[in-house]
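Have a look below at one chain only, the form predicted on its own, in structure tokens format.
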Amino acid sequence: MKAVIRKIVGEELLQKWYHGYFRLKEKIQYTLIYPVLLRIPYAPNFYFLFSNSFSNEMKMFLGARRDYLKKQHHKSENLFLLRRNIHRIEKGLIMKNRRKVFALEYIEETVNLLKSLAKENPPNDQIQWAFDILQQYFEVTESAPKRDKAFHIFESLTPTFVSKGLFIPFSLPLTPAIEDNSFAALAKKRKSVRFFDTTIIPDRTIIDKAVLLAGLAPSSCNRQPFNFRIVDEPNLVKKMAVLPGGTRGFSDELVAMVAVVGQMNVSPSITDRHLMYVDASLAAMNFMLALESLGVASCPLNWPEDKRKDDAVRRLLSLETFERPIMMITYGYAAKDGKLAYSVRKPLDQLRKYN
């Protein structure tokens, strides 16, 4: 059929009609359909109801959620959950005004996870890290029913472990810009700092240097679908500091923040909707390493999928409808009395597989 039409009207006219059709379709979409969908609540849900554009993500999420819940309910081995819980306890331990007892809602779960993992795996740094943090937790917290119940389980593990005190919170050595011109030294030196000197904010010229270096990160077709919104005005910092996940306990210590904002309008294809997440993340790591090389501490802050928080940032920073925060980063000069979480990383055999 196409060959017959091509012979009748000619290749040039056919191409003109073909491209004209898509231009007309796109014009109808951006002048009529999309404006209506953006104004009517839940209209986008119905628009994509019979679309498979998001099916891979939905299937991946369902599979991941099923695996997570199955492990949680069967109390089976779950290293990811142990790492998360131990890090949460770590953060509690380094708080300046540390509560007398905390983590009660998940302390028993954490101890049971450690018990299960220690039974099924040979000794390793991750398990030792969990033991060391839990030991310090039980040493500094006061008696409470849930805490004491978890402690009795933990006591049964002590013959298996000997704490060397290596994997516990420690103080940051206060050095200026990095001297060694090696990437390995820079990567090892950078730590997530949550407590800052509140009397001084890094000069904007330093931050601009870091942003320029962040801009050197690889980006699909060099589109760079992101920008860095620097927030160093005190009142705005206060409003922004309470929005990311996990900042309770140190939000008052934050002196400046960066919203890494993704932009979805750089591609006409729905299959490119992840560009802003990938490219912005690459640039964000460049940015934090650049800050470290310039003597400025930083910490990436958890930014979960939460429409209310997205909308709050959209209002505070006057973002466009096609923009959204990908992540938050706080920065400043490390406080002399602040401590750091040790946060043991995965060993090589958990980080990589060949072929």
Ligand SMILES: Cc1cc2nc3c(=O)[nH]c(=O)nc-3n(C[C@H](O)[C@H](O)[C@H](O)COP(=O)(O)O)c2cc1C
Contents of the next structure:
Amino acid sequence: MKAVIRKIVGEELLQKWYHGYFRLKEKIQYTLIYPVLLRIPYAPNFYFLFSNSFSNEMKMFLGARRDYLKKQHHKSENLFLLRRNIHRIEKGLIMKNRRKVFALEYIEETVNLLKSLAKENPPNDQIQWAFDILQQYFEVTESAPKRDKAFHIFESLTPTFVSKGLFIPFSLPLTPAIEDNSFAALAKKRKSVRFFDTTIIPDRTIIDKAVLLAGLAPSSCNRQPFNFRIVDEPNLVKKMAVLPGGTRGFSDELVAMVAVVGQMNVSPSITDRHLMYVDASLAAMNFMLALESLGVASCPLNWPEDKRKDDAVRRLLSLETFERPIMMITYGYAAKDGKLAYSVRKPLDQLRKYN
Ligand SMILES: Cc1cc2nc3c(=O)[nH]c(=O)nc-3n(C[C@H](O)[C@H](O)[C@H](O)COP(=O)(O)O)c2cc1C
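Having seen the form predicted on its own, the form predicted together with the ligand:
Whole complex next, starting from this chain.
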């Protein structure tokens, strides 16, 4: 049908009609439909009722909440909750006018979580941190029924644990500034590299160093709702490299891919559903700067909402329902003959506004 019309009216006129139609449609949307929808409460819900644009997000949220509640009820494996609660307690400990007793709503839950996680996991820093913080909490807080009940459970843990006092609140180091302005140099040096030396795959020990530095990024209540899925096996790299639309023209040059995967199951609350995007992006930036500092080049790759592609990565990396790639990153040693885009930045007056 399209071919017949094209023949009768000609390609040029057809394109003109096509663009005219879209411009008219968009004009009706922004002048008429959207202003009305934005004014009437709940109207946007009806507008999207038969659209599946948000269905991925909804499904992920339900999967995440199911996982979270299941873990909470079985008191198992909920490291996210342990990290969150312990972080809330360490914040309570550093307050200038510290309350005589606090955290009463969740102190028992936290001690029980530590108890079950300590049983299921070999000794590690996260568990030790939880123990050190709780030890200090019980040392400095006053008696209260809920606190005392939790203390009773905590005391039963002491034969297994010794407080090393390693992970308790500490004072600001005396030299706050980074020497030689080296951060400025690093930030300026990092550029998106799209062409790599295909003969070398960077060593995993280097990549692991960068991942550990990425893990130092701040995250909401220290929940760290992400992980880095690193793909350096050539066949899998090939499959992954062609998935992001933004690798067109250089997908053959890629030697490794990273899916920065967000984990929505860190919170049961719908209002927290964006945590993973924010926290994972902060960690991704740390990761790329860390790579750069270690001599490895990288390029972030866009990962728009596309169910078909999400499903492909889900299958390749066996992701859970509550996990999704937030972005991809490719890395490697920069090819000597590859060019870099200049990418001029916004000036200061467009970047910031005070008050
Ligand atoms: C989230 C995100 C997605 C990106 N996606 C792509 C992509 O798909 N393909 C690509 O070639 N570059 C991509 N880039 C790189 C940007 O084009 C680049 O960061 C920007 O132009 C600034 O240049 P620079 O990183 O070299 O300083 C992406 C960057 C970000 C932060």
